[in-house]
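Presented below, as structure tokens, is a lone chain in the form predicted alone.
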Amino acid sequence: MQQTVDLVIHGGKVVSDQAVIEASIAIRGQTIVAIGSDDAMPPATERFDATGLHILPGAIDSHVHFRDPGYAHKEDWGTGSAAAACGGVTTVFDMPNTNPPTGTLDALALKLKNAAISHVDYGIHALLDEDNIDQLEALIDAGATSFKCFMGNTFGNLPAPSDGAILEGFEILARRGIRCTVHAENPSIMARRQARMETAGRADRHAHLAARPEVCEIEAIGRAIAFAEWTGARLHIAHHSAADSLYLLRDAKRRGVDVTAETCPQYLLLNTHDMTRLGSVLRVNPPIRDERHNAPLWDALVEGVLDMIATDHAPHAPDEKTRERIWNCDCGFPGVETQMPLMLTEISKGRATIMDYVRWSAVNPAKAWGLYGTKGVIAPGAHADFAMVDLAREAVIANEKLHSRSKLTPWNARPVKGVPIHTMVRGRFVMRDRELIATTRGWGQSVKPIQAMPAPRPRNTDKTMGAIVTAGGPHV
């Protein structure tokens, strides 16, 4: 006699990054147990029909920024989780320049603590600067799941570590097996250019994009991936938006880098005739930048170079997005409750399968942070997180409807096709019928790597950093 199961889902199709097919999935607890036809499935408590709809793993987007602790009148992991839900993402990584940084215990500690009341699952990635080379380890141990370096200036005006830092950083993180972000532009380049351009009295919409143009891009992705390369770290490139930066990766993935790259709907969709149009709204790190980047990045994604889709989710208040003078205005603006219909347009559109969007949304991120198998995947044995969507439905963006505490995004008014009308969480709704279930607050848990990651071998095999300090003294 088979066993009671707590729910089957039936009458909807499941999608995988390799197939479409008519299956009932049957979830007990909190995870995937049998998937198969409906007469297949066990006896189940309850029953839901999700005929007329395609049932995908729920999204992960690898880059938000949930801005507590330090600037919750922004948004915090209650307002940021509620849109992920809302939107059809499962899991979400956050960033560390709040305030406190997270580059130390106690302020992982403290995001921690504060993300506990969130509605999806989340990750933490965890500061790597100048000053806390020595804490990394600890930092994996006490929790974070991975790593963000920023190379160049954003919000929370944290600077740059020096190349030594970020290459012993490297080394560190290789011999884990730990994945580390980097934001990738030149510092340098982008001050004196903005300095310059203050001096001659330029605040316009598209001096922001003058101050920061794709040699930034090309120059801190090479430099990362020759410190990754050198030491084996597994690197992932944040918000990739130039079309000149992608051979760097394209070389780098031939000769075996542990490399991986997301890219944005604001890259893939957007272009410098919007920043006309929108202005400050639209002011982002890295730039939006002209029309001619963006069918490369599209390229780039469904060929594999580009392996994923994030948002770079950075909500701010309003009247810190709209101020007279460009330098004056916030980066960034909300972006994981939209991804998802964002993305499915397109795929209406036919410029992608529904396959290749899982693979962007789910799989690959999955992997790269060393959650497949757990994420990213409906199988049994996996978390029962999907986001059923209807493919047919139309909508439209609108500031009003958004869950984010920031109610201001350039998507505003733009019709889509492809919604999410469900999401659950290891088995439990979070979303139902497009409504937030506000009972599942706090039901989002820290995600952990379900097996720890062999690093691929160094170049620098004799050299390390390692080697030099118990040495006791310069090895050469």
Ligand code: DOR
The other form holds:
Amino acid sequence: MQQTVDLVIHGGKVVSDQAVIEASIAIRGQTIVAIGSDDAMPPATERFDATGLHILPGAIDSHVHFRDPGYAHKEDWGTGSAAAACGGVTTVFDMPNTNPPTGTLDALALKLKNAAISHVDYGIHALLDEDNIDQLEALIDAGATSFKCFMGNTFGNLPAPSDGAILEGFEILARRGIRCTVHAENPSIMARRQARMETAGRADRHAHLAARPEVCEIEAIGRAIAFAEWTGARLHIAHHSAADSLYLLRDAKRRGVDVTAETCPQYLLLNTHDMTRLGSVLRVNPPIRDERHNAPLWDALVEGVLDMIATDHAPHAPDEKTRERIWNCDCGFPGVETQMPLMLTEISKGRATIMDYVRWSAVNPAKAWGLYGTKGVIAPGAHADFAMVDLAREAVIANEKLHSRSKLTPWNARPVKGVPIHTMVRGRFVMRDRELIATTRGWGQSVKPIQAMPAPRPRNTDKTMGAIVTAGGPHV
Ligand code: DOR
Ligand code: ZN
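Okay, that's the form predicted alone, but what's the structure of the form predicted in complex with the named molecule?
Below is the entire complex, every chain and molecule, led by the chain shown above.
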């Protein structure tokens, strides 16, 4: 006699990165215990009919700014995670450019405290900066899942660390097998160009892109890869935006550097024509570039040079986004709730398969952050984290219906085909029939990486490095 389970989901099509199969899923507590034909399912306290829906592993968004502490008027963990839940996203990774920035133990404790109201699970990217290199290990021990290094300036104006500090930080993270995300833009090129343009009186919408040309991204990605390869640190490139820097990723991966990269719907689907139309609403770092970048980024995802879709969900208040001069408008816009419908729409057009999408939205992020097996896959032993989507359902994105505190996105009035209908996090519906389940506030928990993957071998031949740090002087 089989043991009774809490829930069997039946009638849906279960999607992995390899296949789409008609199957039922049995769940006990927070965990999947069986997948198979419905007549093989154990007796269940409750059965849920998912006929007509595709059941995807919940999306993992590696890049959100939920803003609390410091900027809760833009977003907090309640509103941000509600948006995630309603977007089919079951795990988010939050960025450290809050106030205080998440670069000290106290700031991390505060971030974790504020995140406790989340509807969805979360990882915390702590800050790697000039002055906290000696704190990195303590931050890992206190629950940071990963790090973020702002090589270029953006919202929060955190200064880019020196190359020396980045290299030392990477040495430590390499030893711990922890991945570091970089915001890869070269700050001095951008600062000088912006200053020249401001002096020349330019403050129009296209000046933003002119101040942050592709070379900023090419240079910074190249430098980050050099440091990661030298130290053996795992690297993650945030919001990859330019076709011109893809070759760096392709070559580094070929050499065995553990570098992963995300791009975002805005870099795949929007370009300078949209900037002409939308202006400062679309001001974001890195900038939206011209049309020639869109197709190569898509091809790089299909090819695996880019690993995943993230959103850089970056909410701001309306007045902060719509100031007169482009330089004074805050950068970024919400995206965690619109990513899945936007991407599924492209899938419905035949640009890739639903299995590709699962690889980009769930499998690869889970692998990058050491969660695969618990998350990113629908299999016995994994968390019951699902996005149940109707691939045939058509809708129109409406800013005012989104759950983020910021209602200003570039996607307003855009038609989509393919929407999440229900979202489940560890066995509990957090969205059901397109409605947020308000009582799941606080259900989210911080993720614990389960895989201590062996770090790549460093290229470093500088035998003095460890000695400088540990022993009173260099001894070869
Ligand atoms: O446009 C952006 N906004 N890019 C970033 O990298 C940061 C983000 C924010 O925090 O607002
Ligand atoms: Zn960001």
